[in-house]
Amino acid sequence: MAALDSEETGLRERAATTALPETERDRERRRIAVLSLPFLALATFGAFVPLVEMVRVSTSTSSFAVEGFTLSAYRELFASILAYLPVVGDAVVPGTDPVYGAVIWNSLWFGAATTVVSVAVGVGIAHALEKYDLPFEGAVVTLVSFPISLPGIVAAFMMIVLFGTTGVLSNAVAVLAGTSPDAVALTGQPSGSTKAILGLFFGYLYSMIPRATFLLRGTYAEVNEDAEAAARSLGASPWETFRYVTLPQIRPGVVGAVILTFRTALAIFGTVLVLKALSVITFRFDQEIQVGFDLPMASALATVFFAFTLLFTFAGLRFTDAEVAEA
């Protein structure tokens, strides 16, 4: 009790030299407290807020109004993810619509397959951005940023501009290989075949690859030159600068990347909207609202998704702590 008591006069203390200053560590205390204002109100309204009303919405008895509690939308869900899994789903729970396993599992290797591509590929471009003197950089560097400001809608018509029936990559490889541009489009596809996939794979690529360049971009600034320069002098070839000394250095933004680049591509809606290759958790997210009108299991799906990136989000993020103390 007196341990709270002094707690609370402390607590009374620092409000009281925060508000009415008198040193300038309490000046400090105090813009720190001033500017934290905005980021507390936007964590409060839009994100603390809406999910409270996410998970009461996710327990509600009913589809059009927030009343009643019930578990029974997480049941279905988890019972769905335990039907996919092979060989004991359906021992588990036998007769269970396997719908939502699906739809998340699509979701979890169809991010991680973009991701693993879209880093790679964006730890070439940031290289040669930093490394080289490479000619009209200055637009290259635009042409690799014009996704960034894109919204997915946008991207998915321009993978119908160049992959479509219609498209001009299509039509191309259709005269060179003699056969109809039917044969060859990668969107307009049925869903879930391997050219819709792979249509939808670049729209994401399409979406993905500057914010992983960018990233790492900013990484390669911190590299230390004068060790690549030593490796390079002992007769390191390039890929062995890289690998041995380079890399080393740039993994903190290698695993940053991957965790922006894999939290996109979950988040992703408009591209897979538009092209419909996939059943992916956002695209669920759209048709148990606009389609079933279940708004419960929407937010039951929501929040396992906002607690599963949440998760991956702090696992990456002490990772890469781990990596700079080590480094």
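Think of the rigid core as the biggest set of C-alphas that the two forms share within 1.5 Å after superposition. Bear in mind that the values here come from a model prediction, so they are computed numbers and not experimental data. Numbering follows the first chain given and starts at 1. What changes on going to the form predicted in complex with the partner chain:
Taking 2 Å as the criterion, residue 32 counts as shifted between these two forms: its C-alpha moves by at least this amount when the rigid core is aligned.
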The other form holds:
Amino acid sequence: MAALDSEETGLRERAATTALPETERDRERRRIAVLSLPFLALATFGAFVPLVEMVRVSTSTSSFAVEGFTLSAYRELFASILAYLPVVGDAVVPGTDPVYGAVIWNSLWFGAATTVVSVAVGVGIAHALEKYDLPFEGAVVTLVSFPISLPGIVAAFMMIVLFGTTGVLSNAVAVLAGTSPDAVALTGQPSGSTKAILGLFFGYLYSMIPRATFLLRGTYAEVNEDAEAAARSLGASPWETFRYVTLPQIRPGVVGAVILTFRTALAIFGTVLVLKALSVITFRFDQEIQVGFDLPMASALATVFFAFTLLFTFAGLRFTDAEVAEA
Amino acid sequence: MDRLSAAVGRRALVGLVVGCVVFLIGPVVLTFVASFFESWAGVGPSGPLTLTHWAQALGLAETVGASRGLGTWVVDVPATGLAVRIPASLAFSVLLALGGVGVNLVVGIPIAYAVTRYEFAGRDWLNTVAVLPVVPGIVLGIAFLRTYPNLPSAVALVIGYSLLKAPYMVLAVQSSFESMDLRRLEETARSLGASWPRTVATVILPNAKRGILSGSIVCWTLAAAEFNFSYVVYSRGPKPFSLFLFENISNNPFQRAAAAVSIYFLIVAGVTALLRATGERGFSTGGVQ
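Switching conditions: you have the form predicted alone, so give me the form predicted in complex with the partner chain.
The next block holds the full complex; its first chain is the one shown before.
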């Protein structure tokens, strides 16, 4: 108790000296407080309070006001996730609609698949940009970074330009194969069909490849080139050099890029909203709010989604020691 | 494998780079070019050249679905009897995004300075929160819906933009601060008699000008196109630019959508040129959506 008291007076003293500083150390503390205050205020009222409110809405018994307390949205959500599991689902929660389980599974596998491809392509581009003396390198860097500024809805439009029924590629393929463009188009196909999902896959890549490339360029800049040169002069082939010298050095960067690109993949919304090819979590939010106006359910789903992203990112970054600042 | 990698490796990677540039930039160029053509039938755009789609997208010409053009203010010019149309919604979006940048200047520069210059408990944690977009736009939007239901759309959007784009400002300013010897600069100025606020205002900030400028440019562009948050939160008032893009893309004939999207391409191209002038190569400070 005494320890607690002294700690409390210590805190109070520190607060007092921060407000009315006496020593240089106090003044520094006041400066840190003053400098951090605007950001903390924005984060509190802009993010923290709304997120807490969102959690409360997810346990509300009404869609129109925050009242009562129920975990029914979460029960429904987790029952649905269970129901999606093969064999186990039917045995534990028979007759439950597995829709949320399906939505979460879609987000995870699609995000993982697009992340793996984007980071692999990113490694290739970063390698070529860093190791080879390419002509127009500055222009290539600018062009590859251009899509970072484009919102997901524009990425979707780019896919329509390439793969839609009036798209360049689908028309070119149709002419060569002698079929109608409708048959080969990837966008505008029924939701869930292989072609539609492939179109969405490219839409995700459009947003993620530039991001992955830039995360990896930072990593490549720190690679020890002497070790590579030594490996080459000792007779290693370029592939061996990459496999045994370069790759171990860039591994933390690759893992960091995978984590941050996967986050991006999970958060993509505009592209799915336009292409409507696969029901992922972000797309489901829209349906919950616009169609069903089930705010508690949308909030519960958003809470789980947010908690997952947060834990995944921090655990992942801590685990790998990847540079967050490269983001 | 060895000989294969030596012979093919380089060519394969260069091919990959070329392929990616075509995949990423090809549709941009096509969209822009197509927006000036009457129609698109077959493999490429066709028909005579026209500015109709642009006039409609900009709201300078009457259309059937007029609401999908950028909203306009019609101003009667006195004495001539002419009515001039001004794309007001575009101007409003420019202001909204600028508001976000304004908040970010007030919020982002101090926090970047605090975490770069000082050692204190919780510094790493604060740094991570400041540079990592922790809340996805759509989740923040859902959270905003219920918490501030009576907040005018414009205010909610500015707050959301500043929150979602703050990391880009912090990163850009931080990279400027990191290239300066902050402690020595500060101590020199202080020992010459300048107060701390004066030191910051006349020595530190002017030296970080480049980072502040490029951070502002990146923030502004990303805020102007922020869709996920805007889509959930917007309720009334002039539409933000990203919603105008969305309505054009999802409801309009291809050519007009192409013109609408091209407006944004022009903005980004201009901004990229500006960034190059400040020494940044494109949107390299941008990472996570």
